[in-house]
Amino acid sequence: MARPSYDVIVVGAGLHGLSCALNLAREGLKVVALDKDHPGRHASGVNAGGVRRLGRHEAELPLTMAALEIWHRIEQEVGDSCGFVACDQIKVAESGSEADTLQARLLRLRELGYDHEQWIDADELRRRVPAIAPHCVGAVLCAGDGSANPFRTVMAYRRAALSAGVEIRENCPALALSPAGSGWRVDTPQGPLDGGAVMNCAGTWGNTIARALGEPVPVTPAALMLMITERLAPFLKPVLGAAGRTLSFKQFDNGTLLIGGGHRGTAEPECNRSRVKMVGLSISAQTVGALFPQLADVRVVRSWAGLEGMMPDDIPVIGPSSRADGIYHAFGFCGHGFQLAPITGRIMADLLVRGHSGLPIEAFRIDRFAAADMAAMDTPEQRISA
């Protein structure tokens, strides 16, 4: 029996992989998406669900603007609202020096032609967040951002991809990658697959594929932690962050609070596992208590951590391989890739089908680390397990 033949093999069926697969299928291509577990098992399904432009790296600004346009019509995109709610995102300054830092960023954004972030003084901050601690001196506001339900979003993209003709194989890791004719062969426990192109959307494990191609990048696995509290009376509408602390804080319609923002647990990607660290959760809780003293005794009812790949410059790898035709990368989203996923799929489909993207992606090229981190791997035929 002949092996299946696909136009594209997508390795990793998290949110970015599914977005890529969906957009490729809508271009008329035959696509299979492989996941070593199941869609949403890791960072895609367990993140804070932030849909934000606030605080983005300069290189991500064109992408985040384009992504937000899709989020505001996400039901047209995937047939589900994904739990998306438009709301303000606010980053609070607790001191004059933090206010100066935030305002310096606003000046830089104006130089680049962006005005989506605005300074609000202490009075306006308290009007929008009446419960905020009195020592806070102001904030940066980004109106029109929002939040969504991560797992619901993954499932919506999964259904849309299946409806578009994508084949999704769960519990099917990519074990090895090698050239095959004019394309590539991916070995899996379910047998070898042949494809004209391969898209590496393997998240924390994305570097295993890149390394096998001789273009390793310095990805650090991280277990980003979140926790949920008991239900409280409504008091917070925007999503809140802090200029001098790591924080992502919001209240759901049911009254529970989500507390996160980057504190890390123990990442064990070799065991396919992440563990929470109580000390990090404690720091997050103390941050909330400093900004909202009335919450000091609120009970936490559950917590978790999701595996994510972190890059030293805090931006992902997006684009074609620097060493192998027909290979494309989209991984290392550093804990803030959820909002970008709809546009990542568009970009990757454009690269494969048209040979270019209409958005600037030069900053995300994989070989930006080559000088310091390229290993001596000259053959693209390596064991990978991703």
Contents of the next structure:
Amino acid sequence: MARPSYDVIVVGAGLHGLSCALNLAREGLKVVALDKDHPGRHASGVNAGGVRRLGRHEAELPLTMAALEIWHRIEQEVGDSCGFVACDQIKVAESGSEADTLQARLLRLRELGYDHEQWIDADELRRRVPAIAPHCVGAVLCAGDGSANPFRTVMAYRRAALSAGVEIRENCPALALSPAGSGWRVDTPQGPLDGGAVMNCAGTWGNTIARALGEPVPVTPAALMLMITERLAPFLKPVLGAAGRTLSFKQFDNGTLLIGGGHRGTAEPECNRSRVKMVGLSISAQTVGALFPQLADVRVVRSWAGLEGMMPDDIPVIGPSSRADGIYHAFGFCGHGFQLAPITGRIMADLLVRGHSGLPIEAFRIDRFAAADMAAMDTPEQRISA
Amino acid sequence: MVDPVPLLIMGSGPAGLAAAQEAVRAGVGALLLDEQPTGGGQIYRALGEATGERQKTLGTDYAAGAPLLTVLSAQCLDHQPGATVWEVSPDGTVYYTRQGQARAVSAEQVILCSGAMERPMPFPGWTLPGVMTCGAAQILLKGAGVFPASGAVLAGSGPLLLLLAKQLIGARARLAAVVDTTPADNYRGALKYLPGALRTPGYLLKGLSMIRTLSASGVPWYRGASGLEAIGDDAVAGLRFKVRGRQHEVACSNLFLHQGVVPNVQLSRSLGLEHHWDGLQRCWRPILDGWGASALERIAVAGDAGGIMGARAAEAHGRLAALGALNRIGVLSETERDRRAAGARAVYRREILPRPFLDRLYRPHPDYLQPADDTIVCRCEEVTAGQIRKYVELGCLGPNQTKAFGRSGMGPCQGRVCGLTVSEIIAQARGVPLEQVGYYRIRPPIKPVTLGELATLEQPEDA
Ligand SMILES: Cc1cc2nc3c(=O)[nH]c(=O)nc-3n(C[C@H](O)[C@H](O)[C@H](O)COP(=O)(O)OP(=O)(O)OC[C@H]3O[C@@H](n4cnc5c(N)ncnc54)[C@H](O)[C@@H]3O)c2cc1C
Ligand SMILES: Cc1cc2nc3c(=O)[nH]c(=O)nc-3n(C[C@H](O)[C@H](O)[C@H](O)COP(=O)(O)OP(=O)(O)OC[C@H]3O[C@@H](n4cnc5c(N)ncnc54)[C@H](O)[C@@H]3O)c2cc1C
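Next block, the form predicted in complex with the partner chain, ref. the form predicted alone:
Now the complete complex, all chains and molecules, led by this one.
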């Protein structure tokens, strides 16, 4: 029996994998997307849904701008609103020195030719967020960002990919990769799959493939945590962050509050799970208490953690393999890949079909890490098991 | 973080109290947490404070808890009432709130004795104000001595329905009706379990006595009722139902519902323990060994939280779990553990004999496991049975995916109320066994904790 063969095998059907698969199929290619679990089981389905350009790494600026454009017409892109609503993103300064840091960044952005981030003073901040604690001195505002519903977004991408002809295989881990003819063979429990090209969109597990190709990167798994409260009367329109503390804070239309921060839970990617650590959530609760003391009696109803791949320079790997033809990587999105997903798929399709992307992706090269970084990664506690 | 304790017992019902007794007897300083202001659990709730009059109303089974409650004054037991546990992590750290302060205690062994909860009974109108569970009504009766003097209807099935009827009649409440939904063929189905049940006849005798009280009281008692519908605009005003094809309607100002109890598995679920589906009781129970020990070496589960067994079996089970835990922390040798366990093991075996008969007899009416399309199933987010069936048509495979289609199970109760019903509906709509459909993934906190309380959690040095 002839083995099914594909133009492209996408490994990992999170949002980046689905977005790649969708864009490739729209180029007329025959695509299969595999997931060891199911689409949205990991970071893509459980994140905060922040569609944020605010505070992005310089290297990500062109990508985040291009992604936002797609977000604003996401319904045309994937046939569903994905729950996207445009709103301001705000990062508050609680002291003069925090304000200085934020303003220095604004200057730098101006030099680079960007003006999407704006300074607002204490009065303007209070006009936009009347409930904010009085000690806040000002903030950076990014108008026209927004937020979306992560799981709904995954489902929309999944449906769009299916109707563009992508085959999605769930509970189908890629176990091994080997050259086959002019392309690649991916072994799975459902049998071997042959493809002309392979896209590594395995998120936290991205190194599994990179290592197999002899180009591992220092990606470490992190369990990022979120919590949700009971419903409150509407009091907060923008999505809020803070300059001096890790916080992401927003109120949904249904009144519930979503609270996140950089505090991490327990990551166990080898067991496919993560768990919250209450001490970290307690710090987030303290942060909220400092900025909105009136929320002390609000009940937290649910918390969870999701696995994300973090990189030492806080930006993902995007681009072709440095070792092997026909392999492309897009993983390790460092806690801010949700917003970028619509554009990553576009970039990857361009790389494969046209050999280059119109967007600058040099900074995301897989071979950008020095030997020293790699040595550090080889300490046992940072190693992820393949 | 408070110093580690050797043994932490969560829940001060019969299981937790008996576990505490074994710890005291072994000279181990255990920590006993319960969110209620007084010990006793569901059955012996507020017994320590109850007047002679109230004890008389509530019956001899209630008063029988007194010897068990004496452990609460034991020197070496640290009893903390009013402590709401909202997270237990697999390493044995227990998080709780008491007097507005969040705390974390790590324990060498944790015994979860969180008891049972009532199985929800969804039908049109069940969310109207004035409708509550029999258990909630009984809590008012036990705790505050409060009950409606007249105009209450009790509907559903199970021992607690009859017990509450008897207790209310004893308190001289004038009940408007008792509407029993136990299907007629349950009696036939239960027959084959009768011989087993007769080996511990106490339960059946008690049941007969409740039935006699109810018959003699003159309260209208409808049997084999189905098609329930609570009516009323702002609050419940009456109950409609059918008996053998005939439509009835009874006016009421309070409607108390009950269709059995199921293990409270929120904690064992959030710990990620494996559960198996108990087809006879139609509920999930965590997988445990003969000492109530789970697959996690620091966590055991005892009493109704591990499977519905009733108060006396729960007491024996609590003892077994404590003895197992005391052995695991090296306080009791295996021989000593087994010696002390012999009595409790015999009680446990004897007391669970009537279970299959009771479980089969009071198996819920299919109407309330598979509610009609327009019935609200998830109360927090107001999701109907019909919506869940729609999700299945759209490709929803299990309870966790319903969250992608709507918001069932995402409210403050985290699916505690709708979880079983949602699984039942999906299983039937997909035409697969319920085991295959599974249950909600439960995320901490399993009880709401406020931001202010959470912020007070003491940080361990290494955080
Ligand atoms: C709690 C949390 C909050 C966040 N908040 C935001 C936010 O507000 N805004 C924002 O922009 N970003 C946010 N992020 C980041 C964002 O969610 C991620 O960057 C993004 O979802 C990554 O998508 P992905 O497809 O790369 O990874 P994933 O969603 O993890 O998908 C990777 C998939 O690959 C599969 N896989 C792995 N190995 C294999 C294999 N060998 N074979 C087959 N399949 C495999 C996995 O099962 C998985 O489904 C947040 C992340 C978390 C965890
Ligand atoms: C509403 C109701 C009423 C009942 N009434 C009777 C009756 O009158 N007669 C009878 O024979 N049987 C009755 N039963 C059955 C009875 O519950 C059991 O037979 C018996 O009480 C089981 O004992 P247990 O120790 O396993 O659990 P329980 O007695 O239920 O004790 C569990 C204890 O755990 C505590 N707890 C639970 N969760 C938490 C938390 N997160 N934090 C802190 N504490 C927590 C509870 O406050 C409770 O005190 C009733 C059951 C229910 C659900």
